[in-house]
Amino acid sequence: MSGETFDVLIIGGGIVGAACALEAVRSGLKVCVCEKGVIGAGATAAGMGHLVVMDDSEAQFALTSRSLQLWRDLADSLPVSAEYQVSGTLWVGADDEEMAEVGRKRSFYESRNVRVEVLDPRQLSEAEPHLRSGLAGGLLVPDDAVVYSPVVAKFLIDRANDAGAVLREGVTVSAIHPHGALFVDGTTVSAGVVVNATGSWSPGLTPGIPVQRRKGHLAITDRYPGFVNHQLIELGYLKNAHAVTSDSVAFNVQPRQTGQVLIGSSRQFGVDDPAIEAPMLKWMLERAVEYMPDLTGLKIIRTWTGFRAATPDSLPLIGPVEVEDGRLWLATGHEGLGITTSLGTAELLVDQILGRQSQIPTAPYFPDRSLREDIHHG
């Protein structure tokens, strides 16, 4: 590959890298994507594929809501195998304290024109008959969706390829240098901008960035059409998901278009071994059964793990590592929202590279959070 020169070199062929490639090439840039394995086979394939608008912060809401708008624009052109379906998210409240959180979330979403509906215990039971009795209610966000993300990553890369992007699979970058990247076989690629989109592996190429690996387990059942109707998440998930010092699990169940039920979720810091950990898996499944006792009658056919790229403030790193140089850029640190925010990330990244006005402020996602918004056309 020595001697080739590109406007943008994207390292990482997960859904974030694939989305960035398509946005960049559509914007008139000469693009190369390098992936050490198979497109969409890493964290993209390991995740649940939940497309969700979040309210943890204004910045998180801005990026997730903008991204969902882009997903809706894309939906009609996705292949059937992408399994895109608007199933909605149902946040489940176990008690009065969690129902108070339902009220807060409702006010937040409605003030920002996001459709929501509060369900009382009877309505919750009618919406999801397999939930246990005695739950306090829930909040339905009907326009959220789910998607089979590995197929989407391949779809985006194929579209980028058709538009002129160059794809290099099975190549490993050993180092990023000021004008491109060096591969383990000694070859190089020159580029005006290099984008590190390698998720939980990104600190290996850009040492010192605040990204940690966070391991998660998932399980999927055989086919049981109609067993679950919405993406179900316990409201306790919010505090569990943000715990940064201890392992945690939370009830998180998703309907698949195949009729299968996808069961999550767990979170662990400080674990690099991808092997299934029986105690963690058992804990996660027991938590799921607490909310859906009938899960015990379903046959689990596969379990696996993946690694999320987590940041201290739960926001991704999108933008230049050094403003003065402007050559090395990041698109990483998305934690459990990489599928949701992939399209919005791509838009923000290319807006910054080209100096275009963005649909949402860019400053909250700068790798250096102290940079002022007006530096890069926020």
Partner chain sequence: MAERLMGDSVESDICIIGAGPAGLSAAVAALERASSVTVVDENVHPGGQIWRHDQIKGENPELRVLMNRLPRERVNLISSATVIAAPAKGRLIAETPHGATPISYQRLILATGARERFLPFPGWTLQNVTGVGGLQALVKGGLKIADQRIVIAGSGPLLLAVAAYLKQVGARVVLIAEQAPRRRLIRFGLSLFSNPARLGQALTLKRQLSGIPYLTDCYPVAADGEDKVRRVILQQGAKIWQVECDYFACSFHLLPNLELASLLNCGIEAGRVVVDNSQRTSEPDIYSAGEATGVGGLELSILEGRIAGYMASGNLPGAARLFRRRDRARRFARLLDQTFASTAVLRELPSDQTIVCRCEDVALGSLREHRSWKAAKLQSRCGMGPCQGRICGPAVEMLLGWQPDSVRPPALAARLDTLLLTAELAEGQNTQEWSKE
The other form holds:
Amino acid sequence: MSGETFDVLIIGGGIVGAACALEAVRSGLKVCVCEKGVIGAGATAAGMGHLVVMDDSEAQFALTSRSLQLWRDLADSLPVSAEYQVSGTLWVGADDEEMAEVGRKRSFYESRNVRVEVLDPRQLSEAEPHLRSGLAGGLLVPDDAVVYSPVVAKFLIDRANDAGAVLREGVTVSAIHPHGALFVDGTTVSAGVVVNATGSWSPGLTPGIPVQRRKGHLAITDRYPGFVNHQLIELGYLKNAHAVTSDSVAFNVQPRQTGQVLIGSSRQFGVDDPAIEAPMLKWMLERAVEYMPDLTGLKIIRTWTGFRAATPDSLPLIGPVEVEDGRLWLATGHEGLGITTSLGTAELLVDQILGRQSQIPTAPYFPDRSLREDIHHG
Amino acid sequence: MAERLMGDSVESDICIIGAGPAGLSAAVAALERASSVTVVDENVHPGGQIWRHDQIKGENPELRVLMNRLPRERVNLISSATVIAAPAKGRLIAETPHGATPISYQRLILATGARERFLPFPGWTLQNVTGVGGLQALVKGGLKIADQRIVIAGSGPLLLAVAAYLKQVGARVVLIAEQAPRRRLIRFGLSLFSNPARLGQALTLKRQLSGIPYLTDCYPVAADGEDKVRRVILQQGAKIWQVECDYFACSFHLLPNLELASLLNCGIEAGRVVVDNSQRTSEPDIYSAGEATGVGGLELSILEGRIAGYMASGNLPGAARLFRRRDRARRFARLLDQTFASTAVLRELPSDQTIVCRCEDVALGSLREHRSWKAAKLQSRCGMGPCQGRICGPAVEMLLGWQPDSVRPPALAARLDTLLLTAELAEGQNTQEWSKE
Amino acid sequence: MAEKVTILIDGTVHEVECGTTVAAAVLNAGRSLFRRSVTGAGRGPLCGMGICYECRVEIDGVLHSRSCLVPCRSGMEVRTDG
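The structure above corresponds to the form predicted on its own; please give the structure of the form predicted in complex with the partner chain next.
Let us now look at the entire complex, which starts with that chain.
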């Protein structure tokens, strides 16, 4: 292996690295992917696997909606164990203020040809009988979906592998440079393009990039088929999620195809310890119970944490960065949208490598766009 | 005895987990000096597995003797309670039918016992294929077994004890198939001559089992039937034949229950809780006794329980008096492990289509393609169901050589509100106490 | 003779001896299928002691109850997947 040369070397076997590998090899490039542990076992496994069209910014909408299209194209070839399910997202409004947000979202989506449906309180409770009464309504985005991400990551890697990509699993990179990588076992791999797709670990390999670890807690129940029908997210989420300087939780509950209920979500900066933190878990579960009182009697079979790779403007870093002796490529900083945007990211990255025209503008995701280096202190 | 099921909090100086022989012996010993103890047990009735309450025979006589020696007003027995988390030092959370119960303690004795080891073979998921102790537990719980044809297979002395029991309550035990080689069993049998009491027990058992074939070097190749098991295919050497039955009871010796010790960060080696001469674990103020420290049978469990009870109550001379007897009994335990260790041929029983993880229906073939337990779990969900790998974990370890993971709370599926209470009690504590990754 | 309690198993009335576990009562009622596995296979009790979760049934509306650990109580409603 030592000394072998590739067109593209991708560091990181999460869903983003896996998608990039497949897209690159399909575009005729000679590809190597390296994963220090197990494919799809980082944030890919920790996250919810919610495929969602977002409206925080034009750029976020462009990337998420293009990605959803790519997911729909991929869906038929996914294995059953990928659990691709178009369950839709139901944004839940608790009060008039949040219903105003429902109205704003509705016109945003409708004007961009995304199907939506506004639900009144009665329709909301019919759609989700276990929500508490007294909620103001909701916005249903029926074409959003849910997927079991680790299986997808493995599927993409296997496909890339079949198409000729080389996979190095269980090897840790100690350093990367514009023309290759050095591994802790002393071996090296050379490549024309080196891509850092290591998510929350990416600043370790490429110091100075504006990516921070944002910790999340999750819990999953035993199987209760039909308990939840859509991915449910409170609209207060937006207020909370934007509070980048403080910890937050949100009611964010997902129906798994298995009948399990996945309960999120929490966000924390400045924590590197993956241990479950009682106050955060408690706060998150209490928030979930506030919206869905019947959750209290369900059996939780597991709790865990994961780290998102967050950027100051909530957009990923896709493209080259100039370093001392050349250019390094980034595909990181996807925060909570890495599963959704993995496919779009791969397309944008390979388009840039090959100088192809992209389906959507690429500039908003350039790593050298104007970003405050670090807006979070402490 | 103050029986309590309510979900209010319990404070105790000495807390014992498990009301089997080790746990109850620990309670009796501790109460010579301590003013009170708390005993937490998962079952409705105390007694553990071996002295499980019997719908036919009532309370076990040995259990009755021990219970009569317990000053009941000083024992706080929390029944039907499953310990699911240790939110902070000196704190446990148990889930009961009436809610979550926080328990605080100064000293803890883990007497969590053992469970049967199950190994997959084609048809082991059919209905009426049970554990050996499992079938006995069902019968003790009221299952009518009279005139039912039963094949018993696997490994360990439990096969004989359960066969004798089932015969006594009217079942038709067709045969007993022990996988261990005959030469190992002869060596084991000879060793009994050094212990007249055990020899006596063995001879009694032999008399009780007269007329039931006991085959060694014999193991199940498959169980067969539509939904329920109808017949078992057995192999002994080159001979393969089938036996009709109504129930097929099969397990391969016993495994210590380690989840709680693991949750409490107690050292574990070779599948046993590590204890010193005084039954102390690697964690301060936590003792362990009985099968959790290595499967060794009733006598060893009682001795270890007594030592742990004496130690936890500060009665060092009481404990020291028992060390030699305990050490002798422990040698017997090691002999048990050697005698009934699974032979390599058992690894060949499952086909690629045989289910290994019964919670998530994961077949062996879909595990083989992965490099590690972690990858296999992520991709196939093996071990991710409600039993949390308790059944498939030991099988996977034997079949594929993968070691089990550490235990994270909840140690067993727990109600969301139990988890909320756990988190509340853990607040302000070092997060490491709640969960080490 | 032991006292009896009356329970409902899948809507049918059964008289069982007091102290009988739900698992034993279901088997005594002639049912060996307790739950359907995730791929639809019928399963019944394996370990008899609360470890394996194979004997899960619905008891008084509570899903996933380990029937081997629960004694029958008068008026109890038990639902299997059978």
